[in-house]
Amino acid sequence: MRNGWSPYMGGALTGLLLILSVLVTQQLLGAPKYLGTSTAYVKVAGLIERAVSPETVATNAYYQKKKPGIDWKVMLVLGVPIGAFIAAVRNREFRLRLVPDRWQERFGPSPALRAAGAFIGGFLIIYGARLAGGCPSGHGLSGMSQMAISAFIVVAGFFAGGIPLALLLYGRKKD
């Protein structure tokens, strides 16, 4: 049994955060900024690339549109794992492990295989998010809260692809 928060409470608090972010950014910036994280990765990638090749970033049309830098979305991306760590420690659920139990049951104890799987999965997720024009939090929270038809279609696609893939990779959990 886990000691964590209720998923319903987490969902309600996420909804309140979305409303608060829209209200605050509307007041401070003059235009609402909605929750989403995939742009944060682009901004950080641009910062790293600018350190290596500033002229490439300066002439890249995409980086002209998505300016490299640290903004509130980058801080949100950093805050999620920090908050998860604090919650896990607080609930006495934190364990340091290279290979999660569920992965180990299915694919074995190799940290290298787990790292390769995580890298490939992460690459596909961020690539897909950029192709879709946003990430699951952007489409799922912000897009659906605005009743955007495109967000409903994309979120349906996330589930239509994610559920079968999870079943294929992990199978059904046997309790």
The other form holds:
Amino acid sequence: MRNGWSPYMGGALTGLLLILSVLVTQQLLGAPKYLGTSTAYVKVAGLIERAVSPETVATNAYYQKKKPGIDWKVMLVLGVPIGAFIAAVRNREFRLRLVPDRWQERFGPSPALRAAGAFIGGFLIIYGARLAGGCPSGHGLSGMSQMAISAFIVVAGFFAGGIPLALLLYGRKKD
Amino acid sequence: MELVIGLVTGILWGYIFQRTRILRFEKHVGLLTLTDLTVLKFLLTGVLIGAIGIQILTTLGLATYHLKPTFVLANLLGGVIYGLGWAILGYCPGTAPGAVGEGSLDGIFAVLGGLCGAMAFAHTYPFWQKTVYGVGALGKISLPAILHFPPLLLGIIFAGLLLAFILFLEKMGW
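Can I get the form predicted together with the partner chain as well, since the one above is the form predicted on its own?
Below, the chain from earlier opens the complete complex, with every other chain and molecule after it.
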């Protein structure tokens, strides 16, 4: 693979990062923080909504369960693009683009169409992840590492929804 | 303190994501069209290492579990909705902002969509509570708990099965 790490090495490092994160947060903060990203969207969405209408957030059952605010999870998700940026710049791979190549092959070069697709896709992944209780990091990595029953069901759901639609949208093509 | 630990963890994770090509649209679509399993290999290896490490920590009393509750229908339905979005988007909630760090600006629209999705969920939560969350609500259960099996031993067996699956994928040239 050109100038990159094998997925096995990256996966192993991610597993170690999860273990280290759980150990460090348990020892220093008193409760373990398992890697997960979709809750951060609720925390920030709640902050935005509270700025517009504080009483709506105060009476909303879900925002009361997942209190709006900047916490460990929000910082985790903010850290990801910073780390990615450092890695991309160090390896001369930072390149501005709006339409991924494979999307363009199928749907053309329109930035507006891709932006709309990304928005709708982003809406659905967070909506679905919140209904399911987590995403591929929260359920997939952290949940399966704890052998949680919920994780196995949710991950099966990810593929049950994703594979048929992806085959329909992009076809089966070897790169 | 909590915030700094979160940020540092995120930076390390983002670095790993970028180096492993997990931030690429093509890699996610490749997985869902079963033509490029990079993302799956990455996830399975993470779980392989994580399953052993987490069981060691909990067995030694150095950490506790934080299990997400099982609601069979909500888990499945939410998973499928997620999958549909994943196929359109080609990123996940962590890799969409990560992709922006690499210069893929479509990730910004994914994050905006995600924030709207979170708001929509917060306002429709009572509906799901009344309907699907009651179906198959089994609480915070895990495989070792329902099988009455020592977690560390089961973690090692699970990791062994994942390793066998990975070796199978490699042997098949996938």
